[in-house]
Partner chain sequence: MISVARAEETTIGVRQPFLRRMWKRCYRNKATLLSLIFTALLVVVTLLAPWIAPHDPLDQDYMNTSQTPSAEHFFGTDNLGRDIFSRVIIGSRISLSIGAIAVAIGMLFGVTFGLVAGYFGGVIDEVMMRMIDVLMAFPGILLAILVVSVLGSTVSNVILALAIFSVPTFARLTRASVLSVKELDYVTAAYSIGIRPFPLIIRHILPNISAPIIIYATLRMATAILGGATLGFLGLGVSPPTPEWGLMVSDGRHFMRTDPHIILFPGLAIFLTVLSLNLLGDALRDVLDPKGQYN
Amino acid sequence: MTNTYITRILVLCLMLSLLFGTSVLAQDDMMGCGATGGELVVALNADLYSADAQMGGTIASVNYNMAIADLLVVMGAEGPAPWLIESWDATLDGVYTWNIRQGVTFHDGTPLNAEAVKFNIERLLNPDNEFRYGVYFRRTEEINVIDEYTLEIVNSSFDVEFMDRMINISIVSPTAVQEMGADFVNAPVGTGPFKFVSYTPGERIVLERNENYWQEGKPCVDSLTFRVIPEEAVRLIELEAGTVHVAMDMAASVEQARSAGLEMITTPQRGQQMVYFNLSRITDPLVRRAVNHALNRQAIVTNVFQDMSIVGYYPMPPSVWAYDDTIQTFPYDLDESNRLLDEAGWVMGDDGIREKDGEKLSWDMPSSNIPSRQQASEMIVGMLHEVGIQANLQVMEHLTYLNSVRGGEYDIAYWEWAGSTSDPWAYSGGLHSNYAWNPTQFGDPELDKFLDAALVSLDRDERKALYNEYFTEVMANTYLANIAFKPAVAASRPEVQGVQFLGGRLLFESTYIE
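For the form predicted together with the partner chain, what structure does this chain take on its own?
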């Protein structure tokens, strides 16, 4: 069968890509505990949705999930890397074979095997549970246990997105779920480096060392306590006071934290910061190009993200392998911006706002009330004002903002996304006519083709070429304005070592207190 042949090639490709992932892990493994014992306290920026690690939720939740229940795969530098799934391969038919790591047991002694993973996926898919990650398995038709440690997932079709999504899936003990039923949430059991002790909603989660963790000698500390501290300024004070060892989401306090002798821990810059145009309203490419030239990207990077971000002119982060530096850039150039607007027929009015046919160049701009987004939006309003564009900023609750942007009830909007994957498929920019997320209200079947083809290919060169063609076209029409890419930023006390970021989430198994 030709399929087998293809599969072999694919496996080869995957092995190559896995090599890199494995090397990331090998590096992690080499990090021994410089000291053992102690009670580690970590500040989260939000409460968990649930202590059940399969519930998922915000990044704060995933930090907890990873401590108590291991993930199927983790995000490596170039796509998913092995974790509980030690290796895998896939066919273009959508058949995935997972080799489950051996010698792993849950905190209650239940061994981890293919059956346990199958149980977990079925639990996610059970509509009664209303687990949000169930949506990732919508195209799964069969889950077959091949042998003790091999699981086969049969999807209706193949795409690169599926395995990438598995970086969100935590595995919990089937025995505990079956025995405890609805009470499982009060005493969750996973395979993670830490065991559950207690959860006080909105306040703290206390975990203790898992003596039988599958990574020998880990974790280093005796206990791990997550505290919920929503205010960034307060997380900083707690760090300085020494009552918290590590705090997540410290991007606005970099300067203050450094001057207080704290250490900053960052990821590669993969979080996206960009401007969406509603393409059904802002139809003139000259105007969009003018906006691209009017944005002082460096100023936003410096002022909102304290120089932790890097400027980027198209939606692909430089740390993603499909990045290409030949795609057109739009340097900050007010003269060029003004010239383009003049050329488009928008004449500067007496009040500093441009006009055309008696109509003002005035746009609706919704913004989320999350501080960094609000601030970046404020700056963009100021920059547009410089070239005679009036943006009417309307700050709203995050969900309301999501609704407006998704529904196309805006002219221009600043958008931010944490970038929890390192595969290029996620950076396509909301322009695909069939995607659930199409805030630009745009559709071009010719452009869609590039994305569709890139999603079902495993050939990196081919995919990179497809994305290049796609973005060359997108940026030639300036369908959007990219601003920068940001990292996730955490801060730790100087005596704390070995705090790691794994794909934007914090990992504490190798963390120790000197």
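For clarity, a rigid core is taken as the largest C-alpha set superposing within 1.5 Å between two forms. Numbering follows the first chain given and starts at 1. Everything numeric here is computed off the predicted structure, so don't read it as measured data. What changes on going to the form predicted alone:
Note on conformational change between these two forms: the chain splits into two rigid parts whose relative rotation, smaller against larger from C-alpha fits, is 32 degrees.
Next, report the structure of the form predicted alone; the form predicted together with the partner chain has already been given.
We keep it simple here and write out only the one chain, dropping partners and molecules.
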């Protein structure tokens, strides 16, 4: 059997999945309400970036977005599954045809159609807006309305991750955006199961039932309130007391929650936990490698996350098909860490902090005030101090921390993101020059080429080879320090039924309280 024949078979299988696999209903679409009425209270671990449902940035924000404004697709067990896009197909040269779900209306009574979806994409692409998800359409050359419910997206090439990325795109009412202008953020309008009522920053978001939701009989509850509770221990207390029904980000409280009779909802271990370097400041690869060797990853996993995470030395979990255990990694080794810092010319000072040319090896390290992330950051500070690196921890509100790191106002930072897909494109470490969430202040066009080529190849062996070259280069230069891979973990009270966890995102249209 020739390689050409095998490639053709792979291409055919991929095209069949694109053409026909999308007819499978998402799991949530199959569920009915076991009971109706009441208020559902959900605890988020962080505040929203914005009440505009097209502004993402955190899983807390995405959970809110999905409640008020439906996504184009959701992440099913085997990849993207239909939602507002009911079915789709694609050509090998990158032309995507989307069939928009019919009979859906926005909360203001206006219809969802192809024109509305086109408006939303163009809104994301508008450089005057700060929406981060516009980068997902960077290969898009044309957006053509074929008929009322058919939209054609012409990309410069086929892209294996294109439909995966659509799990982040919420659709809002063009009419409301145009009529309200800057005030839209104060009363956002989507197609989702819940309608906006109010938002008190740092405290709560109140939503009410959408009586005209396209899934008949849903949502099951009368109202949905999101409460912002950064402290995981407080979220657990409120769950036990019954003042909260569901809480996200509970990986550090699994045993306590189970002992209290709470239900745990988990995803595979795909969320990355890592240390980012500001590569415009920490430029010596020997120093970055020394940091990799100084990190006792297992201690962080055990003490902070109760062994829910799995240690990972480079940014791809073993469950991903492109994982390669031959790529060089740098496990915990204090002797090697000290040797590398000596080689780099940093001499241990009398105060236990290394010096070079009269300068202390001292770094700014912002930290989120989410307790588990603060605890991980504090442990990393202690580990670095063991080898003579002073990390000055600055604990700040979570959104302030995110903006600080994304803006390059740091030297080193502990970072987490919730994995939503098992495709290897998601584990590039955020190092691509054009990636919306690249906090490293780094871009290498030569390194980008590996990722770009892997996205447009339909040959899995070729893709794996490209990722191997990419990650080999990343690890050789120690552009980051991966820590572990974490599951998304939510907890709910036993009387709460029908919570869905798709791609690390919580859906509540089928949730009811017994």
